[in-house]
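Form predicted on its own, single chain, as structure tokens, below.
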Amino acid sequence: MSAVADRYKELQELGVEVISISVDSVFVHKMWNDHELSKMIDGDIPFPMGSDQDGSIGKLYGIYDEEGKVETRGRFIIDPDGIIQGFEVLNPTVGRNIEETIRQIKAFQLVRESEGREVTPAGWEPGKKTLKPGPDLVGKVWQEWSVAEGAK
């Protein structure tokens, strides 16, 4: 949460809206923000922290643990049409990487803006070569991949 809060302005500049949801009550969120998160960032969490006490949202996304009555930590990238483009669900013992989230958002945005005429190879970074799917790429992905990866 604090890593996302630190990069929230950058996310907003990318046109991204952040919403945090957990099974905790709004009162627990307030205590967590006031006594923990606000000490890790400059100010309060700048995005909504929604409460899903009955787990109904977590159930829809497949991250609700019925036995423990908790939600597994995850992040979902949802496009402007409401379609999940990417997600990552991790055991709570391992943190997520905001750098990778931002990289993926930029990649999804590039693909969307190009209407699928450009796709991003593994590890793609903004400014790096993209792939152009189509008949001309068939059987030549390895060549394009070598160029995209900066063949040695």
The other form holds:
Amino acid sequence: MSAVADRYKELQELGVEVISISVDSVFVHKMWNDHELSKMIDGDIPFPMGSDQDGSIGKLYGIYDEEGKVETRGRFIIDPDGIIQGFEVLNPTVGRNIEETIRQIKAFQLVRESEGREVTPAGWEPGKKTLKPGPDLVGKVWQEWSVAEGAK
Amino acid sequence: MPVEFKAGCQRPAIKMDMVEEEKREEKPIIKEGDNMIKVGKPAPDFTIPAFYEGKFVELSLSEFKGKWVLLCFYPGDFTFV
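Switch from the form predicted on its own to the form predicted together with its partner chain and print that structure.
Everything in the complex follows now, all chains and molecules, and the chain you saw is the first one.
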């Protein structure tokens, strides 16, 4: 979670609010913030750390591990209308990549701002070419975009 | 004798006794028909206690309408990853 906290300013500039959730109590959240996380980042965890002690919210989102009685690494991007735009779930032993999360948020924001007139092809990053879907583009993507463009 | 276990990213599994073991049914994490999470569908609302800015608070997802939200679940405080 410290990796997300470290990029919090950038997320705020993108208009993104963060909520973290685990099955720990709010008291343990405080201890973790005070004794470890605040030493890894500049200051305290800047977003709310939610406590889902019975796993009911994790179950609602389909990421609760009944055997381990913990949440797995589920990450959801929710748009201003409350619609889920993307999610990723990892087994606990591998951490996430906040860079990729921010890339996806920027891509979803671009699509939303263009009201769907522009879409972002594979490997898109800010500044790279977008595609404008429509009858004229059918069968012509090869002329407009290359695999190499995505891999750059 | 107490047996030492390797501290990992998850809590140690809770050992049910043998009788209960038989009674237990395999439950899929996501039940079909239940609030299935899908892209393009509304995020289920919830209210949750939280530690925020030095205080213990209660917040709801619905309070964040009009903003982008990054919702991050993780296995537990003081785990390693």
